[in-house]
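Just one chain follows, in the form predicted alone, and it is written as structure tokens.
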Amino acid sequence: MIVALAGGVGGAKLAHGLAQCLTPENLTVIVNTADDFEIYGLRVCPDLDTVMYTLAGIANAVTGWGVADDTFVALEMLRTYGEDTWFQIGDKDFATDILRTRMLAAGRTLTEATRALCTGLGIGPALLPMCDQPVATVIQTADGELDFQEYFVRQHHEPTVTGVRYRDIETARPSEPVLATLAEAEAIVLCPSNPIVSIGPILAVPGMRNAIITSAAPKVAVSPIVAGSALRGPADRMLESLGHEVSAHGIAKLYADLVQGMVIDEADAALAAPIRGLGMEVLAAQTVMRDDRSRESLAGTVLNFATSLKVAAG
């Protein structure tokens, strides 16, 4: 069993590289949800949505986000009655937002509700979110805090990030499946996802960096900086101004205590060295994913980099 940290379009794309390379029962994906929030009255989970969709093969191709070919008819009308949209929510994705409230409503648990909708999508790996508890991700500025999304989409992530919280963790507890799997697994690899608001929640849940950290299998982190800059997203500008090196060799510190190998771009292979001095075997390669090949090419990349350091600790 594999199972891979995500949060984001990145994270996304090696998961949906290691559902090339490997069985659907041997692939778990646990995912960030401290993006979640309401709006319309439904309960939104972008991170989620964001890898099923692409696990599922439907994903908006151009943005990484949303489902391809999508329409906005609901929106439109929703902004005919003044409703301000900034959030834009297609017409499939309003579909999978429905469903997933009522089913909370009804009194199913996230990780049953995320469940029944891979299983409507044909997705075959598991996945799971962080946690069943509402957790939220508060971005802190020099004008005050603002919600998450508030700050990545209605403000197009441009304030100064001069703090991070996650809202409601200390109630969060990894479920019983995230546990399960974690203490079954084979590897445990880190995608190339924003180490502040997308792993850094997962990790901040109570018990899981334990959870992750006693689990006997290799742990393989991937960088998401690349020469010193984020494919997309803010994740660069975020490190610098929390007072990060914005490098890999800034993500291996961020990793540490956690992970025993990392996979670095080809530019950024002078900083193996430096990474390998705090304790990290390093492995350097092509990690820009710009197609399902080289999505494929990648997670078979860190599956064997992780077998060789299983066999290395051995």
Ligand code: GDP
Contents of the next structure:
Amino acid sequence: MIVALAGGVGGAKLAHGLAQCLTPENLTVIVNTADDFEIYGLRVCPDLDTVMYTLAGIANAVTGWGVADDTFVALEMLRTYGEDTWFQIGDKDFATDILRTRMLAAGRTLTEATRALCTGLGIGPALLPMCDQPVATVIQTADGELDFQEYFVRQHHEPTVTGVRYRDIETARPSEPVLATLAEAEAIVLCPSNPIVSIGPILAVPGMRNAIITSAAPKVAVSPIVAGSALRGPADRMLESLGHEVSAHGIAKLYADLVQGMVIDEADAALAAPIRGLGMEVLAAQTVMRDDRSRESLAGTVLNFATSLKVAAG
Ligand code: GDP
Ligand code: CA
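The form predicted in complex with the ligand is what I need now, so please give it after the form predicted alone.
Below is the whole assembly, all chains and molecules, this chain first.
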């Protein structure tokens, strides 16, 4: 079993590449749920849905969220009723949220609801929420705290982030399927997702970090920072304002106690030596995933690298 840890866009792209390399029963993706929130009476899970739509081949590649070619008739009607529709949800996307909310209201777990949605979309690999308990990323700024989507969507991730906390994380725990899949992992891949608000919450679930560290599988991370910048989103600005080095080396430092290998971009090849100095192996590769082919190619590179680490360790 290959296990990937993922947030939204960056995570979904590599997960999709891995899905092209592996048989469905050999891939599990553990997804951040600290972006989840409630709006228009519905439970919305942005990262789960991004990974789900990407694996189903129906993601909107332009926006990075939602379903390709979706319409927004329901949202317009909400606006007619006077709703403040700052968070956009397309009609097809609404259907996902309606079914999820109904399943949760009927007492099913988020893990079960996600499995049902994935089955409906014909997705082979298992998609697991990091936990079944609601956890929420809270962004701290000079003007006070903001709920994650307030910061990310409503304020276009413009405010300077002075701190991040994960509300209710202490009540969360990895689900049985998450623990089981980590226990049988042959490799664990930290996707090129935001280390603070995508991978960070997953690792902060009590028991998760330990389950990863105690797994015998080689662990590899792919840097979301290429040539000192994030490819999209606020990861670079967030790292900087939180006092981290904005580079693949900075990412490696954050994961130094977890991974034995780091995949960095060819553009950052000069950082290989300092990253090796942190006590891990480094592979410089083409890490920018522009199309299906480059996703598959990077996934293959990551899997081979992980296997080489296993051989070295064994
Ligand atoms: P979000 O939840 O939608 O914000 O997405 P993630 O946390 O999964 O990913 C955001 C990060 O993915 C950003 O820091 C980007 O730099 C990174 N990213 C996006 N596409 C790529 C890619 O093709 N290659 C690499 N190396 N990083 C990427
Ligand atoms: Ca996200």
